[in-house]
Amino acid sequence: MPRLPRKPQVELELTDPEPFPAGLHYLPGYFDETAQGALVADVRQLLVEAPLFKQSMPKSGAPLSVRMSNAGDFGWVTDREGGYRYQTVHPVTGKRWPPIPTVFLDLWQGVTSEIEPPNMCLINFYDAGARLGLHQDKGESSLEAPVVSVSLGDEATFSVGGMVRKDPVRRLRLRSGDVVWFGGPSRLIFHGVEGIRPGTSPLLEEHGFAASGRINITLRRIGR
């Protein structure tokens, strides 16, 4: 696929007239309906290497709602038994992860102007009843290197806080094609998905998935 053009960033824009805070960048529309049908077709080829499975909770064992898998030299994983962390092999198969396809990594290049590549893409699908409550994207992560997310398919309730956990929170409408990226002074905001609008997009169900959900792609790199 041909890079894709630069487009020009726009900050996140609520009806709260307090701004966000320095370092965090909203892309609306960033990759139009021909592109997003690429993209959408390579996730479902990093799907058939490594499926969406399901993670838990440490200790609880409590299943996260949202079914994921990874690609690149590092995949993020939950379980009862190890908690937190990030592994070189997918849990299920055994088998190492694939490499990131070369659009996530132009598009990591071209909104950031970072150097170094990614090393870990995760992906997140989201049904109906799917939601990822507030955290921080750290551990292992390095802080130096920004976070960047696409959305694909049906719209999400995005919430943004601050870096306290107790911080008011904001709400952002993502929309297919849209990308969200923060790093500097936001690299450690707390954020979230309060859950998705289904039906809202047919993108995934007209490119080979069997329902309507959300994908959201999350490029992100390891220190070790």
Given for the second form:
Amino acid sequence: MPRLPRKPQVELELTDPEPFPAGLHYLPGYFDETAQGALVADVRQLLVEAPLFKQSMPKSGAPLSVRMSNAGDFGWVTDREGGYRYQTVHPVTGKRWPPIPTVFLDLWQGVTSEIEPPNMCLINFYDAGARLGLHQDKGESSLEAPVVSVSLGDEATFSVGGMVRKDPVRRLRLRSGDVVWFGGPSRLIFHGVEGIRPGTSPLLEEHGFAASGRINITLRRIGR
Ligand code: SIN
Ligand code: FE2
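Show the other one: the form predicted in complex with succinic acid (SIN), since we just had the form predicted alone.
And the full complex, kicking off with our chain again.
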């Protein structure tokens, strides 16, 4: 991948002449307001069965600011004792994760040419102070299959780096209904969320959430 110039504080917009690295796809406004409402309703239902929970870092036990839950055969879990892992049950309720809603499966089908459906779906909830450090989606997830993600609710500053941590980072403002997916040569691209802009979207509160915030849904395949 070509080295990209560092552009601190400058957010990449559609008009930015810098092309995305091969394999990284940004689909702004993929879901309209009606579709976003349907997605949030599905997430809310899902969170009744599998409530958001606090994760913590391996070894240090430092808490993650993003609260999470999962759907599908496997869920991503991390804590001090067990480290990063995929497991079939919710760490608090002990119950299996609920199935991945059909609209998410349709999204995967719609944007990728994968024959196999995703078997894990991570739900991230960002409140005003939440952020997610630069990371690669590794572990036991299949590197052949892409990673597909949807943003709902408040805007976020998404950072995209390169294949090594120290590569320069570009910033992309993700809005409700936007889809980002990466695979092939970008499957292991470093990415993270620097923060959200609280109150920039009424979507979550309109659909029964107590406060505004941002939901990100990530679909992957775990190859076991
Ligand atoms: C993630 O990388 O797990 C989430 C990305 C996002 O929230 O947009
Ligand atoms: Fe990620």
